[in-house]
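Only one chain is included here, represented as structure tokens and corresponding to the form predicted on its own.
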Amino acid sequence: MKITVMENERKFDEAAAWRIIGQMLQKPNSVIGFSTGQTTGNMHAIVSEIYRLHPFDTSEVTVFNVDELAGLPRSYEGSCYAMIKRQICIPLEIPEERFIMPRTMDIDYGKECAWFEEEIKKRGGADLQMLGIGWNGHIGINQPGTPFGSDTQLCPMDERFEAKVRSEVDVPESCELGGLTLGIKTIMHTRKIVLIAKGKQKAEIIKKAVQGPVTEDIPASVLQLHPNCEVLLDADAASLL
């Protein structure tokens, strides 16, 4: 596991970035992975800026998120297939048939996750997750007890991590929510991951995931064991490492 430190906020965004560039140039039929949420949209803002003033080829990339909110419908703002749409797949020009993500209204959520995971393995499995980590370790939404073995799953989504996702994205509570995730083993079978994490609020739960047991506990703790992880974070979530 490789841990890169940047000395401040501006400076992480622009590194995570190019960790995303860079995957697309070095390969351009490259699968990658995104996650959605407070950590990430800075990032790819510098992603689109990036490739509108000096445009690469992405004829032939393909993109998914690691996670979708079940019992949202695709049209709603705070979906994240409407957010990696517009944040990355429209500012790319990444085509629809090249952004894998599964329904999650009304659907066999069983049959969906079997089709989400063959989608990306008929690609040739995925490159690159930029993955972001929970306050409580979770990876994806896999929350902690979730076994390393697990595949792509609909999960519950812990109290605290729901009241999160409704406040970010404005989920009325009428409106019951779950989690469509890949699973543990499969975010492990991806050949490269970077692990990212800013702010103080974050400085805990990275020391247990980086420098404590590997754990079921704590999801991420299973990134120790990948051989090919780079943990990128600001100064302040390092600041206790």
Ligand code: GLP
The other form holds:
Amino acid sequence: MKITVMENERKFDEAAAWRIIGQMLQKPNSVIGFSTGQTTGNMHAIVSEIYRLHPFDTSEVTVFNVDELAGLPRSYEGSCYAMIKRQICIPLEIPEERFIMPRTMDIDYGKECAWFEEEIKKRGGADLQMLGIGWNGHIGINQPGTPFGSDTQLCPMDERFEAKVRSEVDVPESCELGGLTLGIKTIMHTRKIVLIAKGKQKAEIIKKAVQGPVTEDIPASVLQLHPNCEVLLDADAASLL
Ligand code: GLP
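Let's see the other form, the form predicted in complex with the named molecule, since the form predicted on its own is already up.
What follows is the whole complex; the chain from before opens it.
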């Protein structure tokens, strides 16, 4: 793994944004996987600002998000569909047919997962995955204990993330929520992965994922085995390395 540490959050956001822009410029028909969450909001805003100031051809770029919430409508503004559409597709003029996202409700999830994987494969596979990391080391929504050989699947969310979602949206307790996520095996098939983390609250899990043993208890640790993975951090997230 190549580890890059930026001296502060702003520089981290800019460096992460340039990884995305660089990929699009280098290969105009790139297939790029995004992640949502607090880590990526500012970097997506910078991507959109760079494009506004220096527009280039994005007509061949394909975009998807590594995961999606299941059981909530896409119109929920915290759905990954809504976030990536708002933060990336609209500002970069990426049309709906080049935005691959699984549907979220009233579907056969098994079939939808297979469709999601197939659509990425059909376009030649993912070139770049910008990958966030959860507090417990999850990548996408693959929780600790998920087999490294897993395919795209429907998973339970971790309890902190689910509590956050439930606080933001009006769903009855009885309504089961979950996440549809690219599997660990699928993520490992990406040509280049950039694992991104910022802030002190990520320092401990970054240390475990990057310098600890490779174990299914820390899903992100599998990235130590990827031949082209960069870990991009701000100084706070890197503070225990
Ligand atoms: C959620 C998302 C992940 C994301 C992670 C980190 O679990 N499903 O894709 O990487 O949160 O989010 P944050 O950047 O807000 O810490």
